[in-house]
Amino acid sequence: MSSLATCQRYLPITLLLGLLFTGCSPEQTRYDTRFLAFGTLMDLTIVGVGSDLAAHAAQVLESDFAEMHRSWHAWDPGPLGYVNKMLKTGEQFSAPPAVLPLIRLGQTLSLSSEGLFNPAIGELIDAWGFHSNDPSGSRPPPTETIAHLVQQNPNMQDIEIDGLLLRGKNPALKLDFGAFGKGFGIDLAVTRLKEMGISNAIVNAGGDLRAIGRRETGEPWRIAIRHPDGDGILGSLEIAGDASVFTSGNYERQFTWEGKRYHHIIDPRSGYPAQGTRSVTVIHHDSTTADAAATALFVAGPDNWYRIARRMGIHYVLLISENGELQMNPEMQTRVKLVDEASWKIRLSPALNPEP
């Protein structure tokens, strides 16, 4: 397939998933493919290398993501399932190598987010039915179930790490890496691509992505931000070099019960879906932190996101509140181009002082 044919085939798809491109020419070397991982469609774009290397890299990444899914799925048999079973016993056990790095990162990120990002609340996620890829038939759990799980207060600091050994100190612990496993997987995938000599690419998991280098025209990648209604585009960003863009929104996994909509981003403090926020978009140099921060800032809400962003080292934030106000820091304002800026009430926070 020629490069032009590739662009004609894949451009409409990537537009829907959040990538904006302008123009392709037959001379440009570009490879696009997609596969299923983590319950979402992964779009991979590679620029500037031969088709054989690009195709090989795509096969490697698809295999890697399949193994990640097997290792990190909280409810299926596998390494994380084993960890969750053993954590409840209170006994010391050997940590599977595929899971230990995520536990260490989870502890660090949870601490810096003041516990608003909390991968230890798998029992709550399970109770709400959001462990399913399609929670549309779910209903809210009984209030007493939520109250009991919140009172037990499982958190990442309840996991004791001694070298390669783990021990759970709270029987309510159940790890769910859904709020940052995808980001960690994308970081591993980008490392793989760089090791293969690929320096221009995007790994895109349903609109959450990491971009390296530049696009085939030599210009920065143009990344679209999804509208908080779930359809259409709010605005766009230009990314060059190496950066991750992640969004958490209440339009993603959800269900409606007795006329009320419930989304999947659970506030660990209340046990209920977080209130006050429609979506949060962050830019950060690594996807793991960006993924966790998007969740934490969503839970923090319009009044507290700035404090949590500073604690987590996030320098670019765009939050849309439930009342329709668009909040961002000045550094983000210089990077985002809104489709219809006049229709939004915009509030700027103090500076977050990005790194040079």
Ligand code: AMP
Contents of the next structure:
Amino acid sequence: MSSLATCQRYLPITLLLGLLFTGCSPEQTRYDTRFLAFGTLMDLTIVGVGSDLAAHAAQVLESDFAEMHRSWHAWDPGPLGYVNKMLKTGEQFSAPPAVLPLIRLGQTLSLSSEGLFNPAIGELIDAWGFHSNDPSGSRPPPTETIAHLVQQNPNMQDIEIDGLLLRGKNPALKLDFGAFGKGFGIDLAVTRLKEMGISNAIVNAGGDLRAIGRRETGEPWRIAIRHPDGDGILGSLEIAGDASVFTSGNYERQFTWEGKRYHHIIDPRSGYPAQGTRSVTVIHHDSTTADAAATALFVAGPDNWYRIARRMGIHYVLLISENGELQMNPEMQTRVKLVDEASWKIRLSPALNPEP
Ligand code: AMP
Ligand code: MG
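What would the structure be for the form predicted together with the ligand, given that what you showed me was the form predicted on its own?
So here's everything in the complex, that chain up top.
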């Protein structure tokens, strides 16, 4: 029996009309599909529209993501490759339209993270071998290479923007959008869905996602947070409306050299993989900020994430430190349901930025 039929049997008509607009409404249709985007499987769920529109929307998103992947790939040829080549010359050049918005956003987000999120350190990422589809055979670069790149200090403010024209002011500049391109792409995808009249959906790239509206039952979406082991679930939370959940973890891309593991999130101040953090989960309205902030707070680590989160205007953070402590702000604690709460040593920070 449908939930509406159950309501009709037991409730007076006035109450039933009220419920039609709340919890006890008929189930909406749900459409699930999956495709490859940004090198990961993208899960798309759409609720409340016909299957033709949902299938069309999925096709549009899949081709949009393919184009974004081509435009922002850090080591295949394409618009970003061209920008990186030109930035090194120090000459002025026209910005490809696909790349300019990310440079602008990258400058703002980098500044508010005190440079811990720094998409201009592509040379360092390259030196560590993380510009490869399979970094497992890599080894650490020579210490002099790292020291030289850190000393050149490439950063987003070294890019001069004059309307549509760009100029690089540091020969060590190399852009890598790996820490926020996926977030920006998911924001564009959600804008596309909304333009098509879709207001209930999840765009999920391997656990990093943005959810809008509600589930087919009318209840909030239930979202899983990845465990810092890289496998399994740390906890879950609910989203009703519009929010993004992004996690940065040291399990994602890594290699082992002489018995020591090296992961892909680099501290721009040292040039080495950031120490002290296993994973950081951020909830934020837009995915671009959530993605950049998860990376920045990972680098900031257990002692400094709170300050950087405040500066970046983040409302919800959960960080697992290398020494096994689970740190979060009180607002996050009210939202997250941990799977195995008793196994964690939990430390609460003071309140963060209140949500508007
Ligand atoms: P994420 O998984 O979102 O934390 O992004 C990590 C990816 O961003 C890495 O694979 C690098 O390509 C790039 N990256 C590493 N360290 C940084 C950093 N400090 N700032 C910006 N991008 C970074
Ligand atoms: Mg990120």
